[in-house]
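Below, in structure tokens: the form predicted on its own, a single chain.
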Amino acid sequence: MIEYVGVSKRFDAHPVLDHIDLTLKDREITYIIGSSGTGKSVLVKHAVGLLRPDAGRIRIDGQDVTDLNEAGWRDIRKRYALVFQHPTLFDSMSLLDNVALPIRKHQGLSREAARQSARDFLERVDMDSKADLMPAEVGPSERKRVAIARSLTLSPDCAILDEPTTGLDIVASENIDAMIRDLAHRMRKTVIVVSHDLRSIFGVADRIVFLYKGRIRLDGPPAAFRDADDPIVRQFVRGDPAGPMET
């Protein structure tokens, strides 16, 4: 469980988060949504210590982690699988060896033992049949799957995915959506997704948190967004380029 208590963050004179109070629960698929620049990625980076709040507190499973140093964050970060919008794989290594690398580093296994374990992780994301290919030989959605498999090697409790379907076609996006559901339901992970892909949001989310001008405008299940009377929320759902959101 991740708790934000009165969290604020600004960059220079620009406020990005404004007194956020939010609790992200275990075993839920939570989508953090909003227009560009509303603080979605900034919010999740606070949960893993990549950013620190200017005001407010961050608690993880009841522990106040706001003032932890890098050494203190190290063990906490092992509980998270953090996959950015543009995942980086080593181009000179096969998909299998990309996943095996952190296994060898953190578990001290031999190369062959680490590769066997890596195959198991690739199987979880339906990429075991392409294990021996190089990153350049597979598509962007497949590279994202491999990046997620690699992040799962430390057995994290929570997966944080930043724009996992951006730039993908419908079929690839649906494959990523299925994997997100699998992470939550079969692997029993907490999943936090930063996204603006409405098709994925309404098809996958248990809960949606809508940020607007640094604050939480609406927090609830997908039905609450479909039925919302708030003109700001309705404009976002419709995808209108102009209107109240620009005022």
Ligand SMILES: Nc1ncnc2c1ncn2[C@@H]1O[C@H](COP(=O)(O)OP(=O)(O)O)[C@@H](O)[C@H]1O
The other form holds:
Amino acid sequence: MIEYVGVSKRFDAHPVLDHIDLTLKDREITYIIGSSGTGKSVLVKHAVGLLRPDAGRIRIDGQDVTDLNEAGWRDIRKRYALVFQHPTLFDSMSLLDNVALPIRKHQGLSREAARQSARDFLERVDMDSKADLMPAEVGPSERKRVAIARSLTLSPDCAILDEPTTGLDIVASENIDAMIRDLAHRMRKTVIVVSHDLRSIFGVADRIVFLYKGRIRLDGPPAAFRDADDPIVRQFVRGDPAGPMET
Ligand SMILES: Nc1ncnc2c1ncn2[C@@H]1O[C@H](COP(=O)(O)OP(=O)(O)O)[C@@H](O)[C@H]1O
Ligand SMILES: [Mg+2]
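In place of the form predicted on its own, the structure of the form predicted in complex with this ligand is requested.
Entire complex below, previous chain first.
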């Protein structure tokens, strides 16, 4: 469970998060949505200590982690699979070896044992049949799935995926959506997804948190979102991800 209590963050004179109160529950698929540049990535980076709040507290499973040092955060981060928008794989290694590498490093397994374990992780994201291909030989959604498999090797409780379907075609996005559901329902992870892909949001989310001008404008299940009267929310649901024109 991740709690934000009155969290504010600004960059220079520009306020990005304005007294955010938010609790992200275990075993839920929560989508953090909002137009580009509203602070979605900034919000999730606070949950893993990549950014520190100017004011407010962050608690993880009841522990106040706001003032942890870097070593403390490194321990916390082991509980997360963190996949940002452009995950990178090693181009000169097969998909299998990309996943085997952190397994060898962190579990001290032999090369063969690590590769066997890596195959199991690739199977979870339905990429085992392509294990021996190189990153350049597969598509962007497949590379993303491999990056997610790699991030799962440390047995995290929670996966944070930042814009996992942005830039992918519909078929590739649907593959990622299916994998997100699988992470939550079969692997029993907490999943936090940053997105503005409406198709994915309505197809997958248990809960939607809509960020607008530094505040949470709406927080609820997809139905609450679809039926909202709020014109700002309606504009977003109609599919204008840029939001109202700024003047
Ligand atoms: N490390 C940083 N330093 C300065 N400004 C930043 C930093 N990270 C994000 N910002 C600014 O904060 C705002 C929100 O960014 P971000 O969370 O990345 O938006 P998005 O909702 O698209 O993920 C943007 O105006 C961005 O330029
Ligand atoms: Mg972002």
